[in-house]
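Take a look at this one chain, the form predicted on its own, written out in structure tokens.
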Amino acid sequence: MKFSYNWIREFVPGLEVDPHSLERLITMKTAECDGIAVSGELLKGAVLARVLEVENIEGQKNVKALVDAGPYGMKTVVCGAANCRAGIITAYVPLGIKTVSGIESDGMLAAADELDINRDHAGILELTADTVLPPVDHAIEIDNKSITHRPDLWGHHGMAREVAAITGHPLRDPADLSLLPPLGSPVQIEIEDFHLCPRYSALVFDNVTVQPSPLWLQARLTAAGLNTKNNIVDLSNYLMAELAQPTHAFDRAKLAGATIFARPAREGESIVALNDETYHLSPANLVIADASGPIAIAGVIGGRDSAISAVTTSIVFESANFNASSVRRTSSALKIRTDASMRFEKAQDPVNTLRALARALELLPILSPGIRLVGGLADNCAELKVPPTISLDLDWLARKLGRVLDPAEVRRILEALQFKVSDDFEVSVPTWRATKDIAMAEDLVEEVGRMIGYDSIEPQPPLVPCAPSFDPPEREFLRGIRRHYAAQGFTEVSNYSFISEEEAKRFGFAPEDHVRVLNPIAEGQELMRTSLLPGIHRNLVENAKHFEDFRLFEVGREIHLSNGEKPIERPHVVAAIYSRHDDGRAGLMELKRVSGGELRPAAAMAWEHPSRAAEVVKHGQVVGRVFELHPNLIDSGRAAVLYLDLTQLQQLGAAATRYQSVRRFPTSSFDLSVICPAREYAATLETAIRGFAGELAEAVEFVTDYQMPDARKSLSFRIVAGAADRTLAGAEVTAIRERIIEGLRGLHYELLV
């Protein structure tokens, strides 16, 4: 936001601090400034000048003008403006002699945008002999984020109040409430919900002349970063920039009936706004309406059909206060953000509506000579609440600040900021600071601290004992899970907790079983996920476009509905191995190893390969699944997926680790190949082999399988035999082998021996 240096000085008599010094003071004590720009730099030497003669230049659109430049004497100027003609009074700027179109041109005749008066470049200024050119100004730009909690600082008078407190100068109030007439307006105000519209005030004027604003007003608005249009619209922008109070003028002749309504929009209503866009409204949008329907979107933008035009002669000038959240929701829903909506979103002071009207009563006769007030004031408002007082303990203040202050200094600071302070330091908060800004004693500490300067407080180490903090068990557990998968070569991904209805349906999840987001941050993120699978599937599809093999994992939370209660969040981990060329078995075997559990065949889910799905079992409990992604969900290659419930894993705890001494005696191993049906599970045979091998079999490992031509397969296992107290004799190893062979043959398996 831009602040005019000249404008601030009007409210702080005697202020002599230069713009750059003032910028630093504001940054250190109030809000962060982004820099200073000179506004109207060419005005420094500009004067009124009369064009005496104009001569065309052959072959050029430019003309040669003889100009009476007042104190600069007679000048010859080459000008390209279409309205340059003999007799016109305009602005002359002495820029020295330059050759233009082969002719020496001494200085220039200026357009309005070149002098930063407005943004018009259609031609040179057309002025009158009594015109006073505005002075050069400096625009101090302040970061909007640093004043988002200070609605009073969205106007020049609010910033001037800060400057007066910082520099110790008096503050002049531009609003004279004694100018307001008594109640008795020809228009009536009806407010349906005072929560949405705490106050609505208006005045009616006749004999209005719509015309360009004087140059001083145009230049001031331009310095503040606002556009100019005509005297009535410019006045509305001027009041907003001065008092932080948005206002609006309706053409009274275009209004239906004598009552203005502040109400929620009716279902099916729409409005064509000042930007010529049509907006379809809902009851969630507050509108200003007449008897025929909406004439403005409250706090956001006015309607085109009731707008001021060149033929307007009677206006309703309104100044209102709206609920900040309501304006923000409407602005976001309709995707329209204006200077007015930005201020209303910050929670404006309801008292400010009358201040803006009082200021308008002072300025309108200047901007539209002959204008006449019709009737009195229209004002409808909720009961205005008096902000509660705050007790300020000076000893407590000293402890909080780290510096002892004289009570008189504390009082001076607070009163300079226009707080009222009693003898026992009961502090009354001004209404413009009581709208979600100052509410407790800690807020007053900040007010005092920033005004004395935080650099005046000597840094001291904390005087309280410090002890290291420890992460809660769940966080440390999740960190361990991440370390485990990263150590296995997996790359961690992080997906949003939101998915689209299409993604939910792709995995067979019913959208109605999800928590629905009322204000999704983007299209396609309207549901909160009940599974991590849609996100990891998206990662697989995108990465498969660029890589032939990769590993991914994510640790995240599922969000589940809970019978009207607060949704339940359960942490899960999903890991995936993708390969473009192999048959996918290696990925499944790798995930079995990584899972640390046993696999038990299970019926496939809708998103799983029909014959490649299993449950992961640990300590007798099912904690997740290993499966290959269904071919319909991935265009090429194979993706093996591990999905585990981390809540169950944490509850089961890690298996106890027992010390084993280093083996002193060697082991013996041998391989066996078992011929079995093509759909036989290796785990079934592995369990049988363990049972037949006995206690001396230290390990039974699946090695490989081979598909035979007759719809059978051969499964190979390696059996490791050994004893802790001796080396097994050949006969003992042979006996183990024979027991296994006889046992398997007894189960009708054929062996290759």
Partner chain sequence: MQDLVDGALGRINSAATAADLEAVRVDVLGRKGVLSQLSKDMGKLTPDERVARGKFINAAKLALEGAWETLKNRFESEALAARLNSEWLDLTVPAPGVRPGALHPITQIQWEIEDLFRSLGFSVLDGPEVETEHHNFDALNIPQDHPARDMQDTFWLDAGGPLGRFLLRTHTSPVQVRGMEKLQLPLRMIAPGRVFRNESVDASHEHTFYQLEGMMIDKDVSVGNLIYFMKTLLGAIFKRDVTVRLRPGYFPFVEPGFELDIRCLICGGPGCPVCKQSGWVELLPCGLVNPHVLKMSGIDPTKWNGFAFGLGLTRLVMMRYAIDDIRWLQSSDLRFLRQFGQ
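Could you switch over to the form predicted in complex with its partner chain, since the one displayed so far is the form predicted on its own?
The following holds one chain only.
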């Protein structure tokens, strides 16, 4: 929200602080400022000027005007506005001499937008001799998020209250409630549910003239970032920007009946709003209605049909209070956010409706001379909640802040913020802070803390118990995994948790098996990943454009549906080795090595090379897969991929280390070469040999393989035999060898002996 510096100063008489210093004070004590901008910079030095003569310039749209610029004397100005003509009074800005259309132009004649009075750029201003140009202003922009909890700070008077408390100046109240007439209005108010509409107040006027507002008021609205339209609509915005109370004016001639209803919309009702959009309403939406139907969406936007127009002469000027949640629900359901809905959803103070009407009574005669109040006040109001009283224990407060406090200073701060403070520090909360903001003593800690300034608090080391921290073992495990792969030359990548339907399908995953994002930010991010593979696949393809060989890994979570329960998150690691030129063998073997497991042949998945896929087995349990990516998924080169389930891996754990005595007797070893079909697995033979060798075989190690000319191959193994308590006799070793050979022959293998 934007705040006009001049507007704030109007309520804090004697404020000497310049706009930039004020911005810093507000940032440090109240709410974060996003920036500050001059509003109406050209108003500095601007004066009224009468256009005396206008001369066309050959071949130009611009005209040459002679103007009487008052204190600046006669000036020749080149002007491009169509309405620049002799006799009008406009605004002159001394900008120095500049050549325009081949003529020396001394200064400029200004349009309303150039002076930040409003956004009109159709022509130069046309003024009257008694017009007073508004002063230069500064717009201080406050971060809306930092005043979410402060309904009162959505108006200048609320911010002025803060400024007065910060600087120690008095605060002037623009609303004089004594101006309000007694009850007795020509309109009746009927409220169906006081929870949704705690208060609805209104005044009726006739003899209304709809015309532009005075320049000072327009300039204020412009500085505050609001549009200007006509005096009645502008007044509504002015009250909102000043008192944080949204109001609305209905053209009384367009209303059916003399009763205004605040009620839930009926099924099937709709309304054409001021923005020309049609909204279909439901009973969840509160509306303002006359006898014929909705005339406004309560707290959000008015209806087009009852809006103020050039021919309006009589108005119902309402000022109401609505339930914050209800306004917020309606505004988000109908997808329409307005300055009014933004304020109501912060929980406005019901007391404020009458303050806005009192202020309107003061301003309307200025904005619409001759306007007449018809009857008295209409005010239908729920029983208002009594604001809470909070006992403030000053010792407790000092302990919370960590600073000794002078009771007189605490009192001064709270009273400057218009809390009432009793002798024994029973603190009454003002109504505008009591709707949602302040309810407990902790809230007062903030009020006092921010005003004394947190920089006045000395840092103090906390006294804490000496206790070991609790650290979930999975974190250390995950660290170990990351360290391992980085140490083996893999670079850690990080992919989004989202994948596209298309990616899911490319890997053969059914989209309906995924948790779905209801409001994806972009196309291609509509599913939660059930596998890290689509991401890694993308990384492989992209990085292959820049590198011939690389290794990468990711530790991330798969997210799976769980029968409508909370989705399950399973940590996995995926590691990949890409090589543009080799035959892919080295990468697979390297992944086998870093996996630390054994590989067991397995049927390939759709995305795997059909002849190069295996399960990773650790302690007899399958914990993942190693495979080459199917060539359909990668244009050139080969990618070997390792995919491991980290939950399973962690559960297996590292076996506790146990010392075993170092052998004292020498071992004997011998080699055997077995001829077998080309696709025989070494592991099959190894298992067979182990079986035949018996307990005295300490190790059976694969040595090498050799491709035979006849498409068969020979696999060589080294068998190490030994016993813990003696040296084996030659005959014993020979017996083992004979047993193995006999056994293999029994399985129809040939041996190269």
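Throughout, rigid core stands for the largest set of C-alpha atoms superposing within 1.5 Å between the two forms. Everything numeric in this text was worked out from a predicted model, so none of it was measured. Numbering follows the first chain given and starts at 1.
*Asks:* Has the Cα of residue 22 moved 2 Å or more between these two forms, judged after a core fit?
*Replies:* After core superposition, the displacement of the residue 22 C-alpha between these two forms stays below 2 Å, so no.
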